[in-house]
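Here you get one chain, nothing else, as structure tokens; it is the form predicted on its own.
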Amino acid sequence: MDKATWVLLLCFYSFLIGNLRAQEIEQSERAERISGAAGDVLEDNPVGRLKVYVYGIPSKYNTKRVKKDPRCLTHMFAAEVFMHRFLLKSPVRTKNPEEADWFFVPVYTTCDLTPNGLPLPFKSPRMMRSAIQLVALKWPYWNRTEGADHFFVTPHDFGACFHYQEEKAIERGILPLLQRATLVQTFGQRNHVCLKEGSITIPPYAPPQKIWAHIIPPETPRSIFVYFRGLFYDVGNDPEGGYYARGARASVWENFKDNPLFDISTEHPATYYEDMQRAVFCLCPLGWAPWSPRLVEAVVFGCIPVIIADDIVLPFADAIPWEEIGVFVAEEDVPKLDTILTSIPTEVILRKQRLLANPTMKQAMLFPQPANPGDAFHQILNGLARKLPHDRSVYLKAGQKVLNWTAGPVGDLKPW
């Protein structure tokens, strides 16, 4: 496409964006709700529908790790910390395990960080095994079901497969002792070894206070058509290219780096949050894993998420109407992104923006302190409540064993 055509397109979409913003402001008082289950679930109140017993295991498995490295409170895996804190004060908590519907084992498996703040997953399986062995020896409840009425928060890149590289995560598989438990995890991809049936997929942690500190006036024009900041290539871990993000991010850069409708870069400016609030569409492509905090940020900032991750299982998919608020683009269709986005009718864009403007939509993606009704904590509890009552088949007969305590890599069997 020649330069003159680009200029004409840019002028047209500048006009379109301005028109969109004017209509968005005019209709902001009418934040829309989807009728039926998607809208109703967001307002579910889990209190009174379940009781959770929180195991009081030694602090070396949880709080002591945060004291050693407070960075665990701010990284995108911090849901494991804040879910524990929330449950300790939640009205669903019971101190009588005999009346519990669910049992929570608070293990902070991602709170072992490198100097640059990335979690080291290599000790996590041993740590988790150690905690489960302790719970099984000290209390009778694990052995009744071998964990079928227990849940764990496992926010690693590939959940309870405990590795940040997909090939090795698949090779490892989910820790054998967690095969019957319910996993609350950020990783979600259909037909994948690291997502077991019945798991609850959650958003990654994004610090709410930091997000709210960057809110700009709602009348600010959305003058950016497409926005993205992040890596396109990971030369250090994928020197030959094509493996990182399955080539989708590289395709974004190669096809649209010179397109004036696309504000994309590897730079991460101080105005990153503000810029998202000035954009109509925010790209949310997969990286090493299909999920990232961009999804949370896009929803909170009212920027229509463009989800590029084949077979992704999105957070709280039974509570958030993702098809209504987002745009899904197949990885193989990335070269056609400009055509796909510019062909979306204005009224469809406006409706997605009205839905995103609904405070309950934003609230469901965050882990605020203190907690608020409808937030991510409550969405997790709703997910657990919907699994009740437990089927009688989860309770084992006397002496019955299902799990293999010696299964898995030899290194995982070493004491922690």
Contents of the next structure:
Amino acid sequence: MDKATWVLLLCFYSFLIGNLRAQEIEQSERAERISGAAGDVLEDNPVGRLKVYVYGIPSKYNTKRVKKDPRCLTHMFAAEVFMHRFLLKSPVRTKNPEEADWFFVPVYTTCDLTPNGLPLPFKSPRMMRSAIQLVALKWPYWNRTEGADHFFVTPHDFGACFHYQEEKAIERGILPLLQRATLVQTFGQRNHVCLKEGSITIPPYAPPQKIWAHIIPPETPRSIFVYFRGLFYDVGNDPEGGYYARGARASVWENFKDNPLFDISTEHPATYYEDMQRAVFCLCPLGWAPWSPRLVEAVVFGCIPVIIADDIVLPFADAIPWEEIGVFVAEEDVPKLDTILTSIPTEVILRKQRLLANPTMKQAMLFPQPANPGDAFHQILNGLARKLPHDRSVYLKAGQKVLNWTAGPVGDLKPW
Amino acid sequence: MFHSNHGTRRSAAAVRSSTSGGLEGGGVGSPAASSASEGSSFRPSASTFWLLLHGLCCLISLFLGFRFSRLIFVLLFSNTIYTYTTTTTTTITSTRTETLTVSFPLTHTPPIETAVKPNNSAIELSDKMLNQGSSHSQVVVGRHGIRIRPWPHPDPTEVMRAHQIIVRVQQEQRKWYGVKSPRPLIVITPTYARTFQALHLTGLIHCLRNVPYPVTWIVVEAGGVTNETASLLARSRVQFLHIPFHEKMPVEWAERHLTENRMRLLGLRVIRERNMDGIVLFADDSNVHSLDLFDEIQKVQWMGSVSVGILAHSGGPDRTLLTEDEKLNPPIPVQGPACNSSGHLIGWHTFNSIPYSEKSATFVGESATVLPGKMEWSGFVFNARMIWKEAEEGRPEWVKDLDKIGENGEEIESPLALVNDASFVEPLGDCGKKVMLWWMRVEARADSKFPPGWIIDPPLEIVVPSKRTPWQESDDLAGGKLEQDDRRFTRPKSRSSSKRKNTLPGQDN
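Take the protein just shown as the form predicted on its own and give its structure as the form predicted together with its partner chain.
Then the entire complex follows, led off by the chain already shown.
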């Protein structure tokens, strides 16, 4: 009698567990786990792995700018503002700078907007310089390492080169004072002056509330093959074409405007987010800079991103295996885009959709407030944690100076 | 990103003329700018010379279509600027329909000297070296050609492949998010051969072909099996059963409704005889269905009801004017289940036919409003097992036996006659809030003529000359265009050309 009840209980227990496991397996089959070059690190918890000290510099560098122009909270460069706010409330923050592994200087360099809403980078180098001078004078930690254990968020077009035009940005190069610091930026292109070794590439800011408000039922069938909305020719700045996007967007238009598989146009539809959820491929070509919020939107809406930007470095490239998730097309292969996309085997396409369906993938691209585990804030902290412990050479001996405080264009040296 | 600071860029360009080489985007006249600022250091009479040169450059550029002055700067300054050769195959890329593929990198390298030499890793140094000289990094800043392939049109094989990809993706979507273990559908349609039959049946056929579940279509035809219907069904590629009904379809609408009900009952009896399994749906040939409907009815347990949008005004051209009261509370033309706040069925919405009581159509094809019945059959779906002979386990007691219905010759108005207790009917489509099918009756007059099978055989013999022919037309020639052509060629040229000028003013000569 006793034995029978035990056997029955065991059977019941194993059936229950088996059922749960089956559900788990089904869930995981719908979405595949993502592991990049650094391993399966998307779901790592940075709390306990690093400590960040946030400098308390005058609000004219940060909060006053936002108060003056609240558009800084919604444009695609808003990551600098939200990173600051996140760090102030995060458990990784420490009020004791002696035990900190990383130091954060909260300066909103892209919060100087034109009436149109575009940021002017002309004063940003001076603003950054002024902030660093303040930090170096008031605290000893900058001079200890000349900034090698400090990090900054520079989300502008070409990062810390502080210019919107690529030639000018390349000429300026990264601000000399930031030569040793870690830069958290959206711009990433291999073999480019404005991408420093050891930078952390992040996605541009896309407002999460707006995105989540436009989610449609997942059973809506995907019936658009390729989708794109945006400019092909920047008529105001480059009327002849060939300069904007290195001619790649113009090439897409000229080759595929008559192709029924390509739903591409310059319109601004009200159903832009809904349409992306009904498309199989979403084009993410470069513009004036190689990165764009389209990548974030495509990933969140489950549309396979087709990245047309040579040598681009995508966000969190060591944590997310972008080659397995997106399709990379060289700019010179744009005329063959339809051949390339239709010759991808169906199994590969389904696998990419499964990877995109992974909720950690979608979370890692967004900056929600308040922060959720696994979101972009946490990925940045994970990236910083992976760079620890600091190399011994980071700490300078007393009196050793590396940075040249007078380098750079003369205009940058003026006080801000 | 905007580039409206032309002024600053031009002056900066003058300062860095050795490195920029006339490479600016957006503004017109950058060589003029650099030359103008250079000119300021010359004697004043040289400025007029530069102005003339600038004007000449502008004219030539206008003619050529691109700023050829860049070429000059490239050739002049190429030794000092470029560390690797640029292939300048210069072709004109001004027109957008250029069909050549152009590789046109007029570039300048990133500056070789940097402000501060980094002192840490050697990796950074080697990065800079890569930047400087080798062909490792192919990405260059500057103007590029717009690559257009010679035949920028879709390839049909690729289009088919893309459609196959889409079908597979949608299949996968259905597998994960759609209905699990879908049941086959049995669709019952009463029809008869008439003018608008091809119109209605074609729409229904295409709808059923798009349904992602297995469909068995029972077509009951009044007046026996006809060739027209048979040929339509044979081309439909839907699995069908063509059942003849002994009566002919009457001409009055009221009688037609009753006959259709009897035809549907016949369809149900066929299902019962053959023990067909699945979900039974009544699709009238003139109704319009949305594909969401077929996904929604998979949820039915025994008997369900959906909301039907009644498009009663479609039949006639007369617009019944709404009374003031109706304008404030417009009559909702939806027939279907009504629920209380907790989602339970409490009653039925029916179509309010009182405003139309005097003005409704009596004969098929009459141009007046056609009214629906009290409860349309198309709004009800049920499990086929409900009407099987053997009392299946689980078949509820509130269902009447099909054989007992219609025994006494009574007319069956709506499927609610099949059940004892109507409160067991499940309301579908978010409790009737979602309308997924529309009832519509559009018919031609019963005696209207149409080509049998809608095939024009033998082909028409009447030739009517059109008003705007590309050929030269003369007023006296009515038909026989071929003769007209022959005659035109034998006419003297001057006359024909003058005539062309008169009759077709829009054409070039």
